[in-house]
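Just one chain follows, in the form predicted on its own, and it is written as structure tokens.
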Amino acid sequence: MRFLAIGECMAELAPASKPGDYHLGFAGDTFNTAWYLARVGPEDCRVSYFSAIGQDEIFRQMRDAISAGGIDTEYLLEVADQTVGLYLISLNNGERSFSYWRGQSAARHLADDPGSLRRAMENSDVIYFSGITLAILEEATRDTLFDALGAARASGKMIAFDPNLRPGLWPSPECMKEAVMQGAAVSDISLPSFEDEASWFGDADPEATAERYAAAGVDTVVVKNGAGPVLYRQSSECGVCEVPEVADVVDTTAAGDSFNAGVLAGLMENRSLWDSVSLGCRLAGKVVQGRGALVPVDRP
């Protein structure tokens, strides 16, 4: 089994244990859950980051962080005068805030090269990306991997998608609502947060938002809702999940990513939905109980 994430990798600056003291690491929403997968993921699971990253000391640094990772670097693209982007976490009760530096992130720049953006998609069986991964591309490239994720899915390649809406990084919200749901008609699973969704599509309840996902095309969807059930529908058929209760929360971030890795994961190993579901809520409830966006953690 042959898995690929797409998207950005940044570095990341979060809270240590004593205050104004930072760690450096690296993460991104994509490849939050690409790391997380490499742990929980079946034994026979290979997976691949697909990305664009410059050529000075601190992207060596990321690609070994990758490698160091379990995520194999073969899909990583050289962009030569480009930077990393950068985000720091501040925290407050265990909930988290960003401030983000990616302007000059190589990464914008992923999709510039349709055949290397092919070429990784026909090696890989499950292929996975976000409404981060579109919103930090230009139309045209946008276009480009929309091409690119359609004939993949037409060829027979899983496709998954979690829109993860970010507001600040499109022109406006109509563009991110646009691309978003362009995104979901070359998608076959779907992993929406219903207060996104609720936010900028205006969905009523997570019913409504697993409807306009499925309308869209999407197969099977799943609707986050922070500490409430996890909707889930398949086809014709819905269901939920219980999020079990976790007394100590201390930082949320990569919280939706852990639980799509957990999704993935399942789905990858034939479970059912429900479980995969399960899997993916029981992963995420260890990771908001650690401090970062990557926290060790064996399969739940």
Contents of the next structure:
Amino acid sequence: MRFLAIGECMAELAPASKPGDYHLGFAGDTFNTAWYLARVGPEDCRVSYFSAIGQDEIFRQMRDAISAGGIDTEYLLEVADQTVGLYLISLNNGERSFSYWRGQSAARHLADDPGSLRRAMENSDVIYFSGITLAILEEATRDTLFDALGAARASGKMIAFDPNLRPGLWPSPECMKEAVMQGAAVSDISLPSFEDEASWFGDADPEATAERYAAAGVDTVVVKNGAGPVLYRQSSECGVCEVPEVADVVDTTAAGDSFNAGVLAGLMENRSLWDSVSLGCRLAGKVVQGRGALVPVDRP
Ligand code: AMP
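Just the form predicted on its own so far, so send over the form predicted in complex with adenosine monophosphate (AMP).
Every chain and every other molecule in the complex is listed next, the one we just looked at coming first.
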């Protein structure tokens, strides 16, 4: 089995224990999912990350960090004169807030070359991308990515998509919604979060979210809902999986990303959808008990 995640990994500056000091790390939604999948996926699974990176020292460190996470770096395209996307975490009375610098990120060029996309997809079985992957691209290169995903799907690859709605990354909510539903139209699996979908698409309940993605042509929809039950729908059959209670939720960063990794790991092992969703819930339940995006986990 070969898993390919497509998107942007960023440098993260997180407050260290000494005030004024920061710890440098690397994270990003699709990268986080790849990182967790490398931990909980099938033993024979090769996990690769597709992105564009620069050629300076920070990118060498990023590539080393991706590789140290057990993720193949063969599909990291080098772009000259571009830099890394960066975010800084600020703490105010225990509350985290985020500041982003990603306008000059090399990852914005990840879909510039259709040939590179095609080659990476041909060498993969499951291909994963998100609404954030779409948001960082120009309209023309977004279309290049859609074309490549559509062709990969038509040739039998499994395409998985987390809409990850982030209106701040888009010129307008309308533009975001249109692109996200185009992403859904080339996907077999969609993994939306109900709260975001209700805010931006006006869905009355998780069933409405599942129905909208199914109507766009997605076969399997898994609707996350924080601590609430996860609704899943496959070929018009619906079910629910309760989220195990977590006594001490420390930080929900990457809860959805790790959940997606658990679900996809289960499906790649040909487990039932309920079993796969349950694995996603147990994995995310561990991740919310740790701090930061990448929490060391054993297979739950
Ligand atoms: P979200 O993206 O916030 O809907 O969360 C993704 C997944 O993380 C959920 O489906 C749960 O499995 C897990 N999760 C999130 N918040 C909590 C919580 N407070 N307690 C337990 N699990 C959670």
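Whichever C-alpha set is largest while still superposing within 1.5 Å between the two forms counts as the rigid core. This one's a predicted model, so the numbers in the text were calculated from it and none came from an experiment. Numbering follows the first chain given and starts at 1.
Once both forms are fitted on their rigid core, the CA atom of P15 lies 2 Å or more apart between these two forms.
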